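A single chain, nothing else alongside it, follows as structure tokens in the form predicted alone.
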Amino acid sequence: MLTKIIAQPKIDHFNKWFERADSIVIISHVSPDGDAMGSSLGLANFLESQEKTVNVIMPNAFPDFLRWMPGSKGVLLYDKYKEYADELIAKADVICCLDFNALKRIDDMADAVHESKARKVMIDHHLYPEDFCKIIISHPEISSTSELVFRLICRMGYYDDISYECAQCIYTGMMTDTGGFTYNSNNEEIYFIISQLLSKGIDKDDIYRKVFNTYSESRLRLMGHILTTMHVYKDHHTALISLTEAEQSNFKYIKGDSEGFVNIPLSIKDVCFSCFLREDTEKEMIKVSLRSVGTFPCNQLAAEFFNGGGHLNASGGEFYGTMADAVKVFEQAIDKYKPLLIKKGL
């Protein structure tokens, strides 16, 4: 049995919306990852099984290694079909905001969502949710938004209606947002949920292969290059990897090629904190990804130095400036947090 994490009044409130709604739009954050896609497509699959008209809209493209997911071919990309997407958002009865807690996380789509008269629900697991939805289902202690979607469907009384395809999507989101269940995944209820998803017939090993073992040759060569340029701060039990615009071009970089790179340095003995800096030419900024092990608060460092946040062991942010400047700020950050890094590295 699962703990009833989501408050019953919120379940009842959403149930009323669900029963009355005909047209539902599901949206998630810019540069959608496995949890964004898994939670969105999982919920979409369930809602469609209940004869609802559902449209999944993402701000921009998602990684190629997620294109196998059931329903992914029907995802509408806002940056390519803005006018049509705006129309769907404006006419929706309900908008489900998944895996993000602030309108800025959906970039150019924010105005359309804010102005829509649709009833809005947030389902998310990031800290400090903003107040732009009527129903806010926010649980930072939960490993993924996909897990919350599973819990919501079950609490509504529809576990039997979770299909094989829905289960595939939810499992993918849970798996990717925990690094293959290597962090933020010590809650025993996660594994009860996995058992319930397995009972729907999913092949978790096949899902793992599709997500993690279907990369291109250029990705592997890029990984090798990044590792040769990695800098290890031994006194801080920290590692830094980076990727410039020029390097992306040299290795024919496509969206998703660097997924998971930030986790690699954590396999080094005595390294408990990893940072990945990547130039994003579209946004003219540097994307900051942080991972840690144990109780080192990389989300706290992200908030203080990189205008970001996230979870204790997995967080991120952004930096506006050169790569060299970003590295300097990062080094200032680990100097400040050195006492904690030394403690966690022992």
Given for the second form:
Amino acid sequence: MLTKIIAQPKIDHFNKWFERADSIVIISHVSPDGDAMGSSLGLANFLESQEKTVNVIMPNAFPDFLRWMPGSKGVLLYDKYKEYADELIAKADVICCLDFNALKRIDDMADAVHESKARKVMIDHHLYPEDFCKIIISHPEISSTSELVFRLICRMGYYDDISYECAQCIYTGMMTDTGGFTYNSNNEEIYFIISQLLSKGIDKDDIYRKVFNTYSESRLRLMGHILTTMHVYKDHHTALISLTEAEQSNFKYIKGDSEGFVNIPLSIKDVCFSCFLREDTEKEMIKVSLRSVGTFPCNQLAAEFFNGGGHLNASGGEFYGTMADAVKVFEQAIDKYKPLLIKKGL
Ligand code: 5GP
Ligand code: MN
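Shown: the form predicted alone; wanted: the form predicted together with ligand 5GP:
Full assembly next; the chain just shown is listed first.
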């Protein structure tokens, strides 16, 4: 049995909307990851099974390694089909906002969502949800939004209607947001849910391979390059990796190629904090990704130095300036946070 973590009045409220709604739009955050896609496509699959008209709209493209996901072909990309997407958002009965807590996380889609008269529900696990949805199902203690979608469907009484495809999507989100169940994954109920998803027929080992082992040769070579240029700040138990525009073109970088790189330095014994700086040509900024092991608050450092935020152990932000300046700011940041940068207890 699962603990009833979502409050009953929220389930009742959502149920009322669900019964009345015909047209439902599901949206998630910019640069959708496995959990954004998994929760959105999983919920979409379920709602379609209940004869609802569902449109999944993402602010921009999702990575190639998620293309196999059931329903991914029907995902509408806002940056490509803005007019049509605006119309769907404006006319929807209900908009489900999945895996994000603030309108700025959906980039250019924010205005359309803000202005839409649709009823809005947030289903998310990021800290400090903003107040732009009538129903807010926000559980930062839960490691993925996909898990929350599973819990919601079950609490609505539809476990039996979860299809094989829906189960595949939910598992993908749970797996990717926990690094293949290697962090944020000690809640025993995760494994109860996995056993239920297995009973729907999913092949979890195959999903792992599809997501993590389908990279290109150039991605692996890029990884090699990044690791040779990695800087380790021994006294700070910290590592920094970076990727400039020039390096990206040398290695024929395509979107998604650096997914997961930020986690690699954490495999060094005494490193508890890792940072990845990547020049983003489209947005003319440096994307900052931060990961930690243990108690180091990535989200505090991200908020203070990189106008960002996120979870304790996985956060991100942005830097407007040169790579050299970003590195300088990062070095100031780790100097300031040095007392908290302690060895892993191994
Ligand atoms: P990633 O490093 O995978 O891009 O992001 C990890 C987590 O950090 C995300 O799930 C999100 O919670 C948070 N995050 C990433 N970028 C930003 C950002 O620019 N602003 C905020 N507030 N959070 C971010
Ligand atoms: Mn997530």
